[in-house]
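A single chain, nothing else alongside it, follows as structure tokens in the form predicted on its own.
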Amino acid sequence: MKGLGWKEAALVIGAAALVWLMLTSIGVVPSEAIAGLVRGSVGGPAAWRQTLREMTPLLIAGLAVAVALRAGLFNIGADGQLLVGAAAAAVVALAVPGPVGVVLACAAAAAAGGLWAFPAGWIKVARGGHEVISTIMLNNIAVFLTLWLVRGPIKDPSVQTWTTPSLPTGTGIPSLVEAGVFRLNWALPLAILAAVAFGVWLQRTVGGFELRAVGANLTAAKVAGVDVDRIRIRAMVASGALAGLAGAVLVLAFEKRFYSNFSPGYGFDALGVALLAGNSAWGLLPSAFLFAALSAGTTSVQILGVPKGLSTVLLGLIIIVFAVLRYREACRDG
């Protein structure tokens, strides 16, 4: 990236200025807070820990969004197929236990998010609706759903939270090291394989050329031939069903079990880690990872009184600073 101009500069140091501003006001000293932002996320054993298990399921939802929106759809509905993934995979987990189980949750989870999914690529190409109001409305019906579920058919009945019962032991994604307080579940490395392959696979294969060329250009797209109905529908699932693997991943790596209120909002987050990592599927690491420390870390200085939306509020500064200088190299470019 070139040097910066004067209003990408001014643009930065406004932003900071804004943080800085936003914890005087609370009472925060911003060097404090700026120390307890890097122990909290990577500060020590545990640390790393959190850091890594936050940054999971924000890369596999990530990479959900970023195979819609290469393909020029904006997937806002990733939290409502998570939710669904994840209510599927503890209902097969719980009904198949040990391994057999945990590869059955998986394609469970990953076909519950993609039919989730299909409704609003479906209208998008036969009706015109937009995905953005379509995918938001399945949000509202994913949550009300998952609700009743676990308020009813799938509650552990032995419990008054509204809970399902705790996968078996031997049922669930292991840990590739453990070693004191620290912990790196396999499902991070799968993870990360499967952001590289999606690299690959959209660099070095027709169907990876498609799914850019309808995204960058629809008109052109048509006219070389590229079937772009079929290509969106497709898009739009497959976004659904990675979103919906990244419920399972929560439920069979770390939580055990799916409960009301399952989701901190990763679906939205994942937004935000598609748009940070731009048009590059290897930006995707980088991007989760640094949503996934924000998220650790202002969880560890609320001690200092700072609110937990601190995390919001950074990510959204850093997005429109980067949105910006990626726009002045596109128009130097162009």
Partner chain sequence: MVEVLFASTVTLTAPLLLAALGGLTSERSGVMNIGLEGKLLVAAWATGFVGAASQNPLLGLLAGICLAVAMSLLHLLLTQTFRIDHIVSGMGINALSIGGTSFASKGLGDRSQSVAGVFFPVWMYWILAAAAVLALALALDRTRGGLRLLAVGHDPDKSRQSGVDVGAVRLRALLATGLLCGLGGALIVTNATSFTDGMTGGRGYIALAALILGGWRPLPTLVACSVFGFVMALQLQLQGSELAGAAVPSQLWGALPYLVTLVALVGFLGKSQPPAGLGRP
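Note that this is a predicted model, so its numbers are computed, not measured. Residue numbers count along the first chain shown, from 1. For clarity, a rigid core is taken as the largest C-alpha set superposing within 1.5 Å between two forms. Compared with the form predicted together with the partner chain:
With the core held fixed, V42 shows a CA shift below 2 Å between the two forms. Superposition of the core reveals a Cα shift of 2 Å or more for P30 between the two forms.
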The other form holds:
Amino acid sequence: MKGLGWKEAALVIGAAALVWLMLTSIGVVPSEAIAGLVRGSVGGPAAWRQTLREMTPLLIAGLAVAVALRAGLFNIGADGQLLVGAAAAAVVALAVPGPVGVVLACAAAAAAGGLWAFPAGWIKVARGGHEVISTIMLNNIAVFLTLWLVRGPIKDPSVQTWTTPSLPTGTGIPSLVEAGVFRLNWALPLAILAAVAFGVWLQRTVGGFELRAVGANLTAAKVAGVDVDRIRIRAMVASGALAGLAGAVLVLAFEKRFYSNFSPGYGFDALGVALLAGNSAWGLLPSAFLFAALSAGTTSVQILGVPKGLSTVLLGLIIIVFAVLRYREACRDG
Amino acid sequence: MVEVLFASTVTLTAPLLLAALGGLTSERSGVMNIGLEGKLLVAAWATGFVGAASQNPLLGLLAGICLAVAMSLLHLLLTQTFRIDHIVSGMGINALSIGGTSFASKGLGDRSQSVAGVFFPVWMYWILAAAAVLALALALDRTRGGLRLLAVGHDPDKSRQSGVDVGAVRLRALLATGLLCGLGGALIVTNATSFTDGMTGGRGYIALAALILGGWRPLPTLVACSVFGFVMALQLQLQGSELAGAAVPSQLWGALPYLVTLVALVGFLGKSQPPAGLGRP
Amino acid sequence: MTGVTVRFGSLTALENVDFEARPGHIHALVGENGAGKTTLMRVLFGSQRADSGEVTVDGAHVKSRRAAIGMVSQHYSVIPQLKNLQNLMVGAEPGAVLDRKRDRARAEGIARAMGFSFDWDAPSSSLSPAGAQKLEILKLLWRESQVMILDEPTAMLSPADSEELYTSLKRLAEEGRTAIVVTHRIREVLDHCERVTVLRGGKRVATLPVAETDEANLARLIIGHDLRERGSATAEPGPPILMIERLTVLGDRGHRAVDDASLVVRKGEVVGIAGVDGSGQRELFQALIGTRSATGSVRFGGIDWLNLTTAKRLASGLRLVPEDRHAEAVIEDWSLFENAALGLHRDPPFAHGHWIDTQGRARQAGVIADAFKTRYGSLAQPMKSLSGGNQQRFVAGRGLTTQPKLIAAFQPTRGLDIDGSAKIYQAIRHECRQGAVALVVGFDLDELLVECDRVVAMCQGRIFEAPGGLERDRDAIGRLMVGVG
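Complement to the form predicted on its own: the form predicted together with the partner chain:
Now the full complex is given, and it begins with the chain already shown.
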């Protein structure tokens, strides 16, 4: 790669060596694991179905994190917002069946997610408390709250496991394409549309200009007459609402119910998606696809005896390596 | 009842305190560190794994400290040499640690589970934690190293002008961070007697909150950690007990430490003064 | 120093420069911005590597110059969060463990020899600029520096404090030390220094005893041609339009940074605000912009100004040349297009309803960049690829080419050469002749006296006006700056 210094090269090689070392240490041949990863993510209609399914919540949640990130806020709380959103969606969709229920469920999820993010925005603006800490605390509280709900008030009394009843057929987001084992849900094209719309809004509207100004230089934005407090709180709430929607999509399009340990860490993956996408909203698409493929792939290599922790390691490495490479790029521009 | 509560408060405070002090040396040097959680976790895993494999508590502790120091130095490398955002680097390191320990504990087998008695006694860690608070408080006030740490944290550029080697100060600060988090992680696995996936349960972040509430000063940080430790101990005591005649769901008690942290952030934050140069190159 | 050459990329900052200073002297180094003064001093100090040339101190080649040479840069090294004693010794502590009694005794000794007194346990945030400057000098003495370099030491000081500073420097010179003062204030050179070196465009133009030169001669050497007199005469001011009454603004530390200040500005006036740095100018401007709350009243053209949001004030014609360019005026990662719109982005030509008008923006960005000859390759390049001076030209262009009605400029000519500065003041005056008013904060009293219609002084949060007829009298304003009517 042109302009890549030896330090950056060393970092990339070190990251690759670490993964290689991890795999060999548990007796897995790295090339087989990589082949398994590829097969499990894009090797056939079933793999594609799984990858595109994973991509849907990751893209929406990644968009959620990106909205806050553009305003200079790290929303590590997407996981908690997704959880309360999913729970709210399940409750509403169970109460109101049919398409009306779907719309109401999405609205409830967005409201719940936004509400869950609001304290973090408010603490940041009014009290100066770092949103990283407050959103992590809100995540933990959301875990306990939804756990309590699904073990008590909204539990399906007819089964032993901690879950809500399943949604009735006809209540949910339908598939756009069904061909053999392949499925593509309507939610993904809608999510892609949302990401594209966000990109246009960011670059071409006064509101997008102001949001980016707040994220790029808070003081300069203030001097330019931007109401920075309002924008930051709104960005945080919008971010939470989108994360809540991601939860609703999971319930309405795929899982058809809410259960304990609902999120295997979508919120953290979403942070990776947003960081990897960088400054551009378009970047969210390949970034979400990559993480989805990784997630689908690692699930399939678990059969080879590769523990799931590998995907989290890869997530960490990707975040670090791309942050480093992006900094190099910024230096070259300057 | 009261003695149990007290003992359990000390038990729960000590690892928080070690981690918070680790955060203190790092952030006082101007390096933001949300990666405390990851460092605790790798230290807990390494201490448990090596301690069990070698049947030697010293080797276990050393392994835990070394791995935490390595993570700390990685953070230094990424933020100082590669100049990436301190929060991004911290997130990346946390992901590496969470995934790596989860991977290792499943892939390499959890040998510590079957073997007992390979840890140092917990009181040793308590003494070290108490000593660390005093040593840091004195060092910041009375030594050359402490003065330079303060100066670099407030303004790295001006410190450089005054002839302070900013890189060296930060290197030492992050070595201390690794050491203290290593001890904290070792204590967590010692308390639990074996490693479990994600066992730190967000304590690295609570430690960070305690550090912030303590205004980045050792003694107030001790107070903040004690409050959080007490709330956690209270939560364990109250699990399953009734409040005003009604059964309280156990999840509410579980969420209590996090709620208290959140309320503390809202209530006390305006007063604490961060190092002015936090996050600056 | 002989044959010093420094290059930054394709730019030659210093070319084959010789420089020598003698013990017991105050040696002045003068030249325009960008002439290479600071670079030369950094080479001497050792913080900048020279591409060629050599440096000797006391005849011997010096490897580690830090011991013998001390430098006070334009941006003080005093850290406000530390205590005075801590600031004094940080980086040169006597031992690994600090002995407060011993250190304080030594500090007292050094301070007393200079005739200074300090509360060593007080935080340095409470120091005035003059106090911080004194502490900087003591820092050099603590390190036993023989050669002291002071970069623009009087930039932030009142005339009285400047006098005092030179008295201290003389005392040090008499002890056999060498003081090198980098300055652009010719008057100080003539009054206080023994020898002067002039740099222009990275080359040495002359080194001569001060006694053998005069103001006109030095000015000619510095800029290469004769000083131009101020272009236009003072215009007849119109009716009062900006009325600041009993304005009080609290500062960061909760003190009354602006304290019951009043000022009336008439239509068409350019009013300079002189004063020592930290006298409340910053907070006054923040109150006018709306980024800091204030009590009292400000009326502009009959509007209750303080009740407007910053956005409304900008829409009403407030235009800024902010103090801290990096922090307040530009977004460095953004293109010149987007930076042109900053602050004016809600209205035509930059926006069309909720949508950004990219064509209108491109047109206006070109006008802004060309107003003061910003040097750029493309308007799409990021702001950070411009030099500081060019960024300042761009920011000034943005403020002065977009129909200003109330111009608030904080050191608008910072980082610019004499010609660039003159153009900016010309533009400010031009806009005011069209009916705008301008408030200009500056720390160089002489510049304000030349360029403004009227100069008022700020001291400890109050605004003082010289009596009629003395609005541009140097001595009168200088006295007001330190609160002596």
